[in-house]
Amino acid sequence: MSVKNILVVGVGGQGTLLTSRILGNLALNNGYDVKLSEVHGMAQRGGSVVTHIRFGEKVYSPLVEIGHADVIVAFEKMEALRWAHYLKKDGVMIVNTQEINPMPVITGGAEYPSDLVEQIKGKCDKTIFIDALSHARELGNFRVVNTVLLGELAKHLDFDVEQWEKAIEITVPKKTIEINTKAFKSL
């Protein structure tokens, strides 16, 4: 196999690094070399976060190069546009459609920009977009995003159900393994 790379997206608090843990611990399980970098940008204060992923019979460096990662997975779109650039040419970019206002926005200085669907998808050929907020929302527990959108993400890795849900049982608390195991068949 060779090395697939990975990038987990978003803003601090939506539950990215938990979901890298969740797709480290599958590769793991199924005896891959995995490694994973993070870079926590003010994330205590909703700041970017990213999360490098890699996989394969060997790895040697964490970090995906700019123009190499086969799937990115952004919780919010902004930081979808943020990251596009990593995203190799028949790469796939899933993308949860919330939007979170950065302190600019917020304070007033500027606008959430109104366009971000076409600016993406002008960057990505194979580009998915999923309100998995609402989703997760619709099934109880806004806090689930993270697994709506890995059940979307192992739709594009060989890797079988069983041993997603293995994943996410040995990673997530347990209290929530049921809805977490939930959210992630219900796409």
Contents of the next structure:
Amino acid sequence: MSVKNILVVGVGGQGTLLTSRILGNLALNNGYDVKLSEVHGMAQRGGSVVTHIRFGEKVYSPLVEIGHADVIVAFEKMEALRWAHYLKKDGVMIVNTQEINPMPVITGGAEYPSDLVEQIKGKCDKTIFIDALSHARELGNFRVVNTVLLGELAKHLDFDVEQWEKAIEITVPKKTIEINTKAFKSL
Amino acid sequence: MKTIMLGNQAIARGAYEAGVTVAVAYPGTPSTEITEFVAGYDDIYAEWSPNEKVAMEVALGSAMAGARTMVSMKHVGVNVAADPLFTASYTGINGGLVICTADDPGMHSSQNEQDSRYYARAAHIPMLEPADSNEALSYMKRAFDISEAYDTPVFIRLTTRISHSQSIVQLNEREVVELKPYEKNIEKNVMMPLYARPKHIIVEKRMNQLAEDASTFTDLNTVEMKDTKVGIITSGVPYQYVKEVMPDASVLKLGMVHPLPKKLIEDFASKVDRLYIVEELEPIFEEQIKAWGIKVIGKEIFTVQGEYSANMIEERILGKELELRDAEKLPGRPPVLCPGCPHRGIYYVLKKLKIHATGDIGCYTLGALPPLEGIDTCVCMGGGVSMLHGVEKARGKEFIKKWVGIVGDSTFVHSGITGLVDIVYNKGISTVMILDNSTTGMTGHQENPTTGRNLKGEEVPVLNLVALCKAVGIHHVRVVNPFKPKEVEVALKEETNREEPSVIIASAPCELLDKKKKRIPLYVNQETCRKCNMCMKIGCPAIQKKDGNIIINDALCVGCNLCTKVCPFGAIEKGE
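Starting from the form predicted on its own, produce the coordinates for the form predicted in complex with its partner chain.
Starting with the chain above, the whole complex follows.
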């Protein structure tokens, strides 16, 4: 298998790190070489964040290059467009339709684009839009947005559901295994 | 056993397997997790020291006393530790001593982009640089062997992409290492001129020997001979980018980046037609190798700024024109103070009173951008205190009444205390604000001497900031609640107008500390809201405009109530 390139993007604090770690364990359990690159520290505080996940027979670089991502999972709508140039031509863009205003928008220095869905569709051939926050709320915990989105990602990767569940189980905090597994299967 | 580990975690594991018994550090991105993971091993004593200089001295004392010891810090932390570092090179060690430094090319979380390899050269200390987590683990063990074999501290240099990348590691058993016996030896450990002069000769001999031996360290400096048209000398994460795009090129991968293996490099250079150096940041390999008369291509086609990438190597070495799409032009998303952050209220009042501030390193640096625009400077740990004194001495007592210094609790202990002593000692009148959020926030919530707990989670005496400030001679020390803007305003007006130095401690815990606290989001009553935009001035990410109305994002709001205190119409109400 050639190396799979996945980006998970969003806003610091949304739980992108946990998502990438589930993917890391999933790839490891299935016998692949795997590398993840994460964002810690300052950028995490409400900034634009990205984690890179790469797995395959042999992985050198921990970074997905511009134009090479097979799938991008965007936790926030504007962040989807910000990182869209990383997607390869026939790559899949999974977008949580949640909107989080950045500070330049809050201060009135910039506007949050109103036509993001059209713009993202114009840039990416394969797009999937999900209101993961509402899904998570219906499940009773708005923090499980990340596993709702993982449920969609699973449809685009070749792993068994049992493998996914196992990866979730060993990665998330014990108390949240049940709700996260439920969220994963909710779509 | 194989598992997946963060680079920093692998460093910690390497220390454990190498039989380390003492680990010391001051937190700083991207190095912090090394020590957090080390603290998880019961066999290792681990501590947060107040700053990197102290950490380095504790580590040197421990190594001198016979224990395998590690000390960790970020690149700018090495500046703080530089004084003992340079002389540790002279004394050498007893038990092995490894200094982990994490550089930050691209400045993800730093105020500059300095290259720690210069320190290895300047202090005459050997340096290893791993290129993934598994090497981070194995190099750690190798570093201790070199340290003890050559009687020298050894650097391990990491960069953000090694520290904060996860990859697969092979775990092994812990080596049990006995303490080396301690013997008093003033010629070795008392670095007065009489003993330091002959030591300098020994240091030079040691480094010459290491430079010679480096060519035989084939486990660290590896040659992959393939197509001889192109040869590449590289190290660290750039090695991975090279392998990604040029799997058929011949590569000399330097695992020891100081001193360089001259013989090995000359030999490699003679076998390839064109030789490239791929190194992030400074041209350190390049300048040395060029000085030996070897023709190489380096910074002519590469940059000294920021991070490299596989695409960059494809373009610069292979000369490919990649059809890369440009990033969309979108409103930026800089990091911000979190919803519920206690620093926000302080900046709101400072702006209202038009007070300038010398700032410092920590979460409160995030208040520099609009709309809060709360600080005028940010340079280094403790600078928020001492620079304020400099402003006063340059422009006088009236001028400084419109200024304060901003520093956090951990940063104040790190190196703000001496600045405060300076203000008192040299008859300053300025006002320092300590934003005490009961943790080291920016690096991810580490304990510090003011929190009452240590790295191992044990209860310890709390450093009393009020008593400390009084003890250095500040007569006017007051504590305010940053969520009460009026109280902050009164305190600021009174203290800045005083003809005496003063300290205001704004005390409220970081919002992210208490995970169990019940947080009830607020909402804007659209009937009473007059859209005056006062609430927008506090720069809270949870307060947004939508279709002409001001709304509160209930997925972000934590109900800190600061906005209710700035709304003149009482339009912000408690939710259910």
